[in-house]
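What follows is one chain in structure tokens, specifically the form predicted on its own.
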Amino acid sequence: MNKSDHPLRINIRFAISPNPLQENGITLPIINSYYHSKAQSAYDKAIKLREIGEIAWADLPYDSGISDLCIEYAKQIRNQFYHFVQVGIGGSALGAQAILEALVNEVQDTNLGLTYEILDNIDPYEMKKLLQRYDLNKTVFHIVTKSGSTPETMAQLFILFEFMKQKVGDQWRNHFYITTDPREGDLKKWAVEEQLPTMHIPPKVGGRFSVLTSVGLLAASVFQLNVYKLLNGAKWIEKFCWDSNIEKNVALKLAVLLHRFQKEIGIQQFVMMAYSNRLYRLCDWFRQLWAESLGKRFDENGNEIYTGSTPIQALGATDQHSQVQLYIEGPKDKLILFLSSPFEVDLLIPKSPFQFETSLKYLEKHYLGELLLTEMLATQIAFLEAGRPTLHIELNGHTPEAIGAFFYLWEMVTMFAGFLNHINPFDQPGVEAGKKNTAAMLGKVGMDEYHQKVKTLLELNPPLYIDE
């Protein structure tokens, strides 16, 4: 998978020993053989789950029906509206935002006459600003929640419904498209009652693994991105991620490498650093996938293990001037993954306007993108000199194929990493605890036990301000 025409490549040269400067490197023989039995067990488990339909997200690249429906609805949206707003949180928002920011360019946006917004938080200031900024007659809302009862998203829906009812009366139905569970949930029930255009997240596809459903594909279709190419990118890497020869299985090999860094070298923080503003949201999407899947208190047998490496997003070259100092000279507990792509456009750095001799002459006649990617390589070398391991994912352009391959790769790596740690990468009990406490505090019926627990904890821990 090293050919230049492939959607992406994974470069591990600065994480592998022997290298006299790389004290934390791992040799290729270790990756290929040391964890062979453990890797085989993880692979066998994944195969079994796929065969019985428990990880349906793995087959999404082959579900063209989802794409067809998204394209159909997108045509309706473009014919009626100027503003597209996706309302969701976590996995219901991050994938769509990553796709749009990576692939919708300024020219395309202008030609279509469309704008987009991802409403992924319940900050009332941002909500009010959106409602004031857009012409609601020309605005469509894509409401996304797998459960159909996510409190943040449903609260936003209630507000949007009220505003739209006041603004357009009975025509409000034209302004809402729904993505939710196909069988149950309050949102599904309401969508059926009101006959709203509805798309479904297939059963056994968790929210953070749903980017290749209408969660991500409707937004892509609205902006006339080729969703079939997105799926083709996922299909391309799928064969490398399911290779039965585990020494050639790209996703499993990468998961083993990351697992060994965490368990045997003490890497506890995983930094994904994009050298392109347009790729930054991919890091955001990855951060949720990795953290929510792998940060677990218990293993599959109920033993307390408190496992998980903390994902951090960074932007080059910006964070060379804010974070890199810590990463190079601080605790040796971080692995850096650089993410880059060739630039579609570039700007020539002209001759200096200074009339005096300047030390900046070396910049002249180079390109801005060339400078940025040179800084990336120079930073990698600085990490190498400091004995800090790095990886590099090179996308072969800002293309749907590359983005689709990126999504599928990390979903697979995350699953394998979970199995190597003997945890369930598909649940999120820590998140559920906060949801239950919130519901109890707001007076949800049937939550008396949680309400009393919260009340007792607050009484035992009254406010204590540092200035008192």
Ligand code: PA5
Given for the second form:
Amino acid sequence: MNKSDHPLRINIRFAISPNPLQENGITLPIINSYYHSKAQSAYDKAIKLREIGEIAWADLPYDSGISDLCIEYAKQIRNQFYHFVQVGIGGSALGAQAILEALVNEVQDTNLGLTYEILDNIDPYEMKKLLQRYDLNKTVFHIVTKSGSTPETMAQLFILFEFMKQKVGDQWRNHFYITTDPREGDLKKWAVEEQLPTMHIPPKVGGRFSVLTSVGLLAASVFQLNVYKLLNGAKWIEKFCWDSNIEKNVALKLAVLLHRFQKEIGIQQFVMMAYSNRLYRLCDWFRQLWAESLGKRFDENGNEIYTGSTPIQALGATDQHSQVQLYIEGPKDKLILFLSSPFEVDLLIPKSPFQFETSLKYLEKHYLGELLLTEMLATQIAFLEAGRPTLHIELNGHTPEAIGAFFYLWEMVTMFAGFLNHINPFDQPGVEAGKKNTAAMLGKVGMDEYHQKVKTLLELNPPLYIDE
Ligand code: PA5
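Compare with the form predicted on its own: the form predicted in complex with the named molecule:
The next block holds the full complex; its first chain is the one shown before.
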């Protein structure tokens, strides 16, 4: 494959010194010098974990069993339903949403006749709207929760079950497809009892690393996206991400680059800025992966380190008129990761309708997509001139291969970034406290201690309004 045909490439030209304008760049020798110690041990650790099956997500591109089952279920779904609703939160929602937004081609496939919705929040207004708007006889729900006990997802399931039971009686079973852990959890138990069509997230695949299971692939298959191509994209980049010649290993190199920006240049925020609405949800997916994996209080030896860099998502050109002012002139603590793809459809900008002499004449005969991508390059140059580092993730199309490669690459980069920081990127202890407090406040049995704690804290901190 010619390099320009690669589904995805990372262009680091504006992040690297020496560059007369790039005072904040990092030199290639500095990056490479890392390879002889820390990067090697991060790589060795990853290899070991993969060998003992602890990071099963890394092998998902080769698991055709999952995609075959998704394709089979998707056929059943397409034969019966018009509306596909995925119910899940965090890692159980964002990947599917990113795939659908990027690849369902509404311009060309208008006759597919299917709609989708990702119900990832428990905003009652949204749920009510969905229940009112959709013909429930023609709606199918894909309930996704790895743990099988996430309160947000389960509360939605309880409501949907009740509604469907009333609406279609015993036929409700046809309307639910389940993705969960193969062995445990309340959802698994229920799915077995009710004999619901069930898909599994392998035990050693964490929520935010699960996009290449039925979490992302059922939705893709329902919309007749080529899931094998998606996996092929992941397989293609997998080779570069596990290259034992670590100076060539793209995931490790990128992780080292980002790590050094954070540690040595004081970059604390990574802004992923998509120049395509269809790619914007990939930034959302990245944001969760990065934040939940890398924001940690303790290192792997139990030392308190309070580490992490903040991922932010942005959309070009929209946010050029919003966030970019801050990024160009505010604190020098951000790295911008531009994300783009050539457009498969474009529109010619015709001659202006103005009868008078206009300064906008230069727009004529250019294309809208051309304008957008030119603005992106112009903005990169503006960042360069302002001494702000940027990277560019270049997809070679809104294609399943490019999206599959994107997912796999960032999972690998995130893992390596965690290892370089000596933290565990696969847990999320920080989100437990809020969950426990909620359960206690809603009266979960056995949570008296938490209930009392919350009550005391609220008594000690009564409402205090700024206007008082
Ligand atoms: O990455 C994670 O582990 C989380 O973001 C989970 O995906 C999220 O909390 C949902 O969990 P579950 O799939 O168990 O409902």
